[in-house]
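Next up: a single chain in C-alpha cells, the form predicted alone.
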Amino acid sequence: MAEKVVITVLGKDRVGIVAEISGVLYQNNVNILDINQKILGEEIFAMTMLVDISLCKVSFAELKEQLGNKGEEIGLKIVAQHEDIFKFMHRI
C-alpha cells in the first residue's frame, strides 16, 4: 500500500531544481506519482510533488531532513508532509 507524501518547493527559479530534488528522491528509492510546477511572474519557482515513500530506504524524518538540507544548499524552501496532514491543513 502506498504511503503518500506531498512535497512543496518554493524559491527563485534556476536550471536544475527538479533534477536536484528528484535526485534525493531517487537515492532513497522514493517513487514520484505526480509533479506540477509553475513559474510565477518571471522568476519564482513553485512545485508540488506527490510521492510514494512506502519503499523508501530511510525514515520519513530522515527524508525530510535530507530534502531540507538540499533546499538550504540550493536556496529553496522545501516542505514534506504526509498526504493526510496536507489534506487536513488545506481543507475548505
Second form
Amino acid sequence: MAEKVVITVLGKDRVGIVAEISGVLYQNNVNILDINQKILGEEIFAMTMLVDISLCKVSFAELKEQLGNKGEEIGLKIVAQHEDIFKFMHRI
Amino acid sequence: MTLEFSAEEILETVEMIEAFNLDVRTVTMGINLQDCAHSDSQKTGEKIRKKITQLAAHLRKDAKDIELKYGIPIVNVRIAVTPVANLLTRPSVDDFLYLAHILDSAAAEVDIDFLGGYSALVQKGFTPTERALIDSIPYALSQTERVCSSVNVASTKAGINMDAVYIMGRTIKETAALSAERDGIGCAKLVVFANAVEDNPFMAGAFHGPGEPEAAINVGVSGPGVIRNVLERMDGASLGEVAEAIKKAAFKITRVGEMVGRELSKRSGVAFGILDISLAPTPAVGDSVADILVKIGVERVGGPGSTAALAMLNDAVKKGGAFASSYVGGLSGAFIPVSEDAGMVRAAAEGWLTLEKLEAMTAVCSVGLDMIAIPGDTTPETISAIIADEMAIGVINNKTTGVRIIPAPNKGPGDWVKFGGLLGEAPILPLKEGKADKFIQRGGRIPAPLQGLNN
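To complete the pair, please output the form predicted together with the partner chain; the form predicted alone was given just before.
Up next: the whole complex, starting with the chain shown before.
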C-alpha cells in the first residue's frame, strides 16, 4: 500500500533544483506521484511533491536527513511531512 | 495519482509550522494511580513507580516518531497522575516527600518533562492526609526537578475554603524561600485553583481527576504566532471579520492536535481523552498572546481595550476549536502568563500591566494570574488575599481560575526574575498598599454562590 508523503521545497530559484531533489528520491527508490512548482513573487521557488515512500530503501528519518542535507547544500528549505497532516487540516 | 491539496494549502501548513511556531505544546498521559494506594507507603511507592514506568515506557519515543512523521514539533511530553493526597492513608509529611521523590525518579526514567498531580482538592475542607500533603509541598517542589503541584481551594459548588487560601499563601512563601537562590522558581511549579479541571494537559496544574478513565492521552495545542500572522493581513477589517479569521485559524490548529492525539492514542494503546485548544505563549519572539491583542488594536497589553480584545480572542478560539474536535476540554482558550510571553513582559516592564488589570483580564481568559513575579517581602496574608480575589472571579463566573505567583526572595519592584527556558523572565510587579490581614485571618469558608445551586 502506498505511503504518501508531501515534500515542500522553498528558496531562491536556481538551475537544477528538480534534478537534485529527484536524484535523492531516485537513489532511495522513492516514487514521485505528482509535482507542482511555481515561482512566488519575484524569485522564491516553491515546489510541492507527492511521493510514495512505501518501497523506500531507508527509514523516513534517514530520508528526511538526506533531503535536509541536500537542501543545505543547494541553499533551499526542504520539508517532508506525512500527507495526513494536510488532510486533517484542510479537509473535513 | 494527483495531489489532493493545492500548493497554497500545503504552503500555508508549512508556513504555520516553520515560520509561525505552530506546535503541539504538550502531550500528557493521564494515569490513574488509585489502585497503587496501600496502607504501607513504601509499597505504594513501589506500585506507583511500576505503573508509571510501564504505561509511559514508550511515550517519549512515540511522541518523537509522530513529530518526525508530520514535521510538527511536540514541545513537551508529560504525565498527570491521580491527586497524590488520595494515595496515602496516613497523614505524614515524610511519606508524601518519599512519594514526591518516587514520582520524580519515575518521570526521569521514562524521560518526560514534567509530572503533575502532586495535588489535593480541598475546596470544601481538608482531611488530615490532605493537610500533610500541602505541608510537604515546599520541600517536594524544592527537592525534585519534574514534579508539579496544584491545590484546588474553591469551586462554584462549594465556595471558597479560606483556611486553605491562607495556608496556600504561606505555602507559596515557603516554597519561594526554599528555592531563593533561583528567584523562587519552585513557585512556578505550583498553582492554586478554583474549579480545577480533571483533564487539563498543561502544567503546573495537570492532574488525573477521579472522573477520568484508567489512562488517557490529553493534548494541548498552541499557535499564538499563527493567529498573529493571520491578523497581519487584516488591517482595517471589522472586529466581526477579525473574529471570523481567528476562528478559522483556530480550527486548523485544533485539527493538527486532534490528529496527533489520535495517533499517539493508537500507538500507546491508551484512550484519547481531550484536546485543549489553548493559545499558550512561549518567550520565543512571535509566539505571544500579547502581540495578538496589539494586532487587534490596543497599543500595549494592559491599556484600555485589552480586556475586550482578549475576551473576543478567547471566544473565537473556542468556537473554531469546538468545530474541529468533538472532544475539546481542559482549559481551552487563551493563556496570559507574564514571564512566558515576550509581549506581556514588555508591557509589564513599561508599566502598562498592573496586577489589577491582569486580574480584570483573567475574568475573560482561560486560566488566571499566571507566572507573575511580586516583591519578595509580600506577606502570606497579602498573597492569600490576591488568591482569594482570583478564586472569587472563578467561583462567581463558573469558570476555572488559577494563581501561579512568585514572591521573588530579596527582590523588589524594578528588579527582574530570570527562570530561563519556557518559563522566561519578568520584571517584578509592584503591589498596591493595603493589608487584608483581618479578612484573611477570619478563616472559614466563603459560602457557595447562588449560581452553584443550578440543579
